[in-house]
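The chain below stands alone, shown as structure tokens; this is the form predicted on its own.
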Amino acid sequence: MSGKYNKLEQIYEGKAKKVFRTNINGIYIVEYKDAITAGNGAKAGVITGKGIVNNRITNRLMRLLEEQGVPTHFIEELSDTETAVRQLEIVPLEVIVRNIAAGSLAARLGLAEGTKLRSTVLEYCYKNDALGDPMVNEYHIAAMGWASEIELKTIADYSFKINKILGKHLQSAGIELIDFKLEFGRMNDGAIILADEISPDTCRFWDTKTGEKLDKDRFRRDLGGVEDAYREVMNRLLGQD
């Protein structure tokens, strides 16, 4: 770990990550875990090396987005599983970006998985595990004060831009970006920036030629080969053998 950041007390532990305060004001350390869950924690397991894979993939893609003008919380990769990030006030919304029908969208609308959508769809969910992260719309968000109209427009604009950047980059690695989840946070000055992670835990990745699933659906649906699929994505994106 980089010597300038010292881990202090743990301030949060989620399904896939732990967050620690550091000796530097405004900077946290995120530690990725090997734990994996599905169904809002109803199904759980451990995938050896998942923390390393998700840390490296996320940081690679965060750097790419920064280069393309999308501000993120990423500061520095500290170790195989740890990264320094900016402290944020997380906006309590999950943004789901959908290009191709899969998962809950396919089930809700009676679409065959793999159906190409005529345009990219944005969905919002209220971040609340106890309630099962219910889907909400712009009116709910305004009524509850979770984000202002300007903030929500910024979030939507960034989400579409991220989709375009990632889609093109992943295509070059033989990966189709089916759908993915994003989270955003506020800086002290109120600026909205990208937070959380971008990994096979939070995205649906399909091989462009075979349609093979290279993401968490392998765990959700008991398809096997979860570790191999995650590492395949990392190897393609990081150019490892």
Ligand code: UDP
Second form
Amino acid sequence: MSGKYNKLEQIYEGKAKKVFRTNINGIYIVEYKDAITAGNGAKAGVITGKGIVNNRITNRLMRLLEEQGVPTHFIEELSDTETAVRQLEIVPLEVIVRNIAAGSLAARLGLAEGTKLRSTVLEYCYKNDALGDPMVNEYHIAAMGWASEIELKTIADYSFKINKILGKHLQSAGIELIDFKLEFGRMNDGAIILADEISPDTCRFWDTKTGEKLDKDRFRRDLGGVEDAYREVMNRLLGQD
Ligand code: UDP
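The form predicted together with ligand UDP is what I want next, because the block you gave corresponds to the form predicted on its own; please supply it.
After this comes the whole thing, all chains and molecules, with the earlier chain placed first.
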């Protein structure tokens, strides 16, 4: 069910989402799947209800960001798992924002997971599954022409701003924002806007009081309770409805 938008042919299928063209120029429909993968597809499974939860969480947070001045691709939630979004050209970078050491940063620098970083860390990875999304820096990005210097400055500024807004909001729901991944796109007029998703698939969320993991690490590390953890995040952010 897509209401006023006619869902036309699928133009892309990723690990956790499908993207469809619509009858309206410049508008796509994203459909969230229950499929889950980790380690660049090395580990795969299905978490019942994940598509619904990630769609709802992402849209709630995208709306919050829009209200606070961050432009996003979000247009309208169409169903439990479908959302209308602005068509854009994806900048082929994954922007990782880190407040507390975990995952690959903890491993790379030999830090205990949970070590508070003195200041927020930004990392860039080249979005390329075949290469395993290698980490790159500003010089690689300029040399490859993936984003201009001005675009990258905008991306970095938005990323820090998003970190502030989300960190504060999640804190009020008893959730610590450890780290997360963002993707940005370029509109026809050249504007940079936030794209993709913001969900327990793409963020590390730890319960503020207990430190319990409420994110994809439950799947990556075989901790169990993946579905319940995702649902807990949704309930805290959207209420029990
Ligand atoms: N992340 C993501 N997609 C990726 C890689 C990382 O959404 O392809 C997120 C991940 O969920 C975490 C943050 O980015 O919130 C930092 O991930 P990290 O580099 O520690 O990698 P990992 O430990 O997941 O391999």
